[in-house]
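Heads up, the chain below is alone and in the form predicted alone; it's given as C-alpha cells.
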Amino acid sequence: MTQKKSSRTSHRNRTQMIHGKSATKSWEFSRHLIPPITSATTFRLDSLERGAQGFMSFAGGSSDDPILIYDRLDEPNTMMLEESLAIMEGTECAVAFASGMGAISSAILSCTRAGQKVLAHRTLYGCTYSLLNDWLPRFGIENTFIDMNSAEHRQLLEDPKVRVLYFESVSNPNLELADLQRIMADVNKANKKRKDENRIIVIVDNTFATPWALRPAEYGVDLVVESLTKNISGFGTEMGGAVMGARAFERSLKLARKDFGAILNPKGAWQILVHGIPTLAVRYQQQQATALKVAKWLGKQPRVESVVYPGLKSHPQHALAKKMLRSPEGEFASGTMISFTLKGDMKKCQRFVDHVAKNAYSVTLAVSLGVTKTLIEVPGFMTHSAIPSEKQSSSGIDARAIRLSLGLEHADDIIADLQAAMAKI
C-alpha cells in the first residue's frame, strides 16, 4: 500500500492486528481501505526471463519486488495474511497452510528425515497423535511420547536421534500448560553438545492460547503452529493453519506447502485477514470473561466432579498460567476453553451431552473451538478418538471429560442451558 503510516513498532498489538504492515509489496491498493480478494490461480509475467527468475527465487525470502507466478506458490491475500501473523507472533516470517494439520505436517516433515525421532508430549490433539504414530513411522521417523513437564523425561533430549521436540503450549483437551522456560533451558543445554545441523528444533502448537494470550517465540521456540480455523479466524467459516518462525525456516516450509499441495485458499486467507485477525482481541477477551464465569459456576455444582480452567485457583498450574498467559498488553489471559467431568459413569456424561445437543439454545454439540458460538464435545469419543481407548489414560485423557469452547453468547444463557441438562442426570 502506498498510503503513509507511522512505524508499526510504535503502536500496540491490537492496533497492528487491524492495520497490518505499514507497507506491503504483496498488493497495491492505495485507494482501497480493505484489500481486494484475489481470484486468479495464475499471474501474468512480463517476460520469460522474469518467469525464470520467479521460479529461481521462490521461497528465497522476502523481496521488495515479489514475482507472482501461480497461487500454489504465493498469492497476495495469503502473503498479507502471513505478514500480519508474523507481527502477532513476534517472528521473522509466517507461512500459511490449508489447515492446522497441513501446517503441523509440513513443519515436522520439513525438519526431519528417516532415522530421526520426534519427542512429543503425551497429550496431543487426536490427528496430531495419528500423524506421529501412524504416518511418520512409514517414512522412518520414530516417535516417543513423554510428559514434557517431567525433568526426568526430558533427559531423553540426550538421545542423538531426537531432532524435533513437539508439544502444545496449552494441551488439548486437558488444559495442561507446558513450562516453556524450563523446557527451553533443557533444550538449549542439549543443543550446546550438538552441531548446528543436528540441533533439536522445538515446534509448539499454540492454538488454544493464540498469540493474544501467549507468544512462544519469546521463549526461544523455533516454530509456532496455529490452527487459523479456530480463534484466529473466529467465525467458523474458514479453515487454515500457519507456521511462524525465523526466516531460515521459510524456504523449507514453502517448498513443503508447494509439494504437498497444502495451500490456503485465497478467499479463506482474505476472510481471516480482514475479519478474523482484526477482531481477535475483542472476541478473545469477551469469550475469556464468559469462560471464567462459567468455570466458577461449574465449580459450585454438586453434580460436577472437577473443573479445569487456567483462570481458576484450583488449576494445578494456576501460578504458571498467571506467569505465562499474558496478553500483549500485560493482562492475564486465562483462555476460552474449559474441561470438566461429571460425577458418575460415562452414561451420565452421555445423557448430559445428549440433552444439551437436543434442547440447548446457546450451546451446540460440535467439534472445533474458538468460534463465536459456544461448542461442547467429549474429546475421548470425538476429536481424540484416533488415540486408542487403552492409551487415552496414559495420555492424560479422561474418557468422561467434557470440553467446552465459550462463544459470544451471554454467560447467563450458557449457564441456564447447562443447568437444565444437569437437572436431567
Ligand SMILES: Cc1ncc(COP(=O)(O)O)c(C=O)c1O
The other form holds:
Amino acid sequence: MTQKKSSRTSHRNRTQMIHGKSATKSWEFSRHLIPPITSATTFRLDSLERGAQGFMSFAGGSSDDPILIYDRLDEPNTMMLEESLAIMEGTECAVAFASGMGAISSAILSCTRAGQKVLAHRTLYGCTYSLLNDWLPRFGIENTFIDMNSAEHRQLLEDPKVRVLYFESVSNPNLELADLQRIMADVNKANKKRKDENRIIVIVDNTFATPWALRPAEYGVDLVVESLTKNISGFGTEMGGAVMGARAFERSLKLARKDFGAILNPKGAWQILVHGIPTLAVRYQQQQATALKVAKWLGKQPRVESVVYPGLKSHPQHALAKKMLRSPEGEFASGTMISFTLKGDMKKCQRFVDHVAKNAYSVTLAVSLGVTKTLIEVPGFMTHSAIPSEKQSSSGIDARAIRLSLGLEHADDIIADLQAAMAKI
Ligand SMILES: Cc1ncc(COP(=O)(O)O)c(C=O)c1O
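Take the protein just shown as the form predicted alone and give its structure as the form predicted together with this ligand.
In what comes next, the whole complex appears, and the chain from above leads the way.
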C-alpha cells in the first residue's frame, strides 16, 4: 500500500489508532479505505524455492516481503492488527493469539523451561492463577505467589531459579496497582548480577488498563499481555489476546503460537482492527466517566461497605494511580472497572446480585469486562473460582466483593438499576 504524505508518528495516538500503518508490508490493498477481510487457510506459492524460503524465514523478524504460507503461521488480518497493537503499546512488535489466555500461556512458556520459576503477584485473574498453579508445575516450572506491594519480591529476585516476574498492572478483581517504576528498579538491580541469558523477564498483564490508560513498555517491562476480548475489542463479539515487546521475543512467541495453535481467527482479527481499536479511545473515556460517577454514588450509599476505584481519593494507591494511569493525551485514565462490597454477609451480596440479574435493564450478570454493556459479577464465585476458597483471602480476594464493568449506557440508568436492587437487600 502506498505511503501517505504526512508522517504517522507526528499524529496523536488516537489518530494512529484509527489509521494504523498507512503503508503495510502485510498486504496490498492500496484502493481500500478499510482493509478488506481475508479468509483463506493456505496461500498460493509460485515456486518450491519460495515455499522453502517461507518456512525458513517464518518468525525471522520483519521482512520487506513476508511469505504467507498457512494461517497458523501468519495471515494478513492478524499481521495488520499486530502492527496497530505495537503502535498503541509503543513496542517493536506484537503477536496476536486466540484469547488472553492463549497470549499469557505462550508468553510464559516461551520464556521458561523446567527447573525455572515464575514469581507472581498474589492477586491474578483466576485462569492465570490456575495456569501457574495447576498446569506449569506439571512441566517442572515452579511458582511463588507474593505481594508485589510489599518489599517481599526484592529478596526473592535473588533466587537464581526465578526467570519470570508476572503481574497485572491493575489487578483483577481488586484494582490494586503495580508500581512499575519501583518494580523495574528492583528487577534492573537484580539483573545486573545475572548473565543476559538468565536475566529476569518481566511480563505484565495490562488488560484492565489497556494501552489507552497505561503503556508498561515505557517503564522497561519486557512483555505486555492484553486480553483483546475486553476493552480493545470492546463490543463483546470477539475473543483475542496479544503479547507485545521487543523484536527479540517475536520468534519464540510465533513458534509457540504455531505449535500450541492458539491462533486468532482472521475474521476476529479484522473486527478488532476495524471496529475495536479505532473506537477504543472514545469508548474508554465515556465508560471511565460513567465509572467515576457510579463509584462516587456507591461511596455515598449507606448499604455499601467499601468501594475500590482508582479514580476515588479513597483508593489506597490514588496518588500512584494519578501518576501511572495516563492516557496518551496526558489525562488521568482511572479505568472502567469498580469493585465494591455491601455491608452484611454473603447472603446480602447474593440477594443484591440476583435482584440485578432478574430485574435490571442496564446491568447484566455476566463475566468478561470492558464491553459496551455494563456487566456485574462476583469474582470469588465466578471468574476467580479457580482459586480455592481457603486461598482466596491470601490472594487478596474478598468472597463478597462485587465487580462492575461499566458500559456505554447512561450513568443515571445504571445507578437507578443498582439503587433498585440495593433497596431490596
Ligand atoms: C486480567 C485478565 N487477563 C487475562 C484474561 C484472559 O483473557 P481471555 O478471556 O481473552 O482469555 C482475563 C479474562 O477475564 C482477564 O481479566
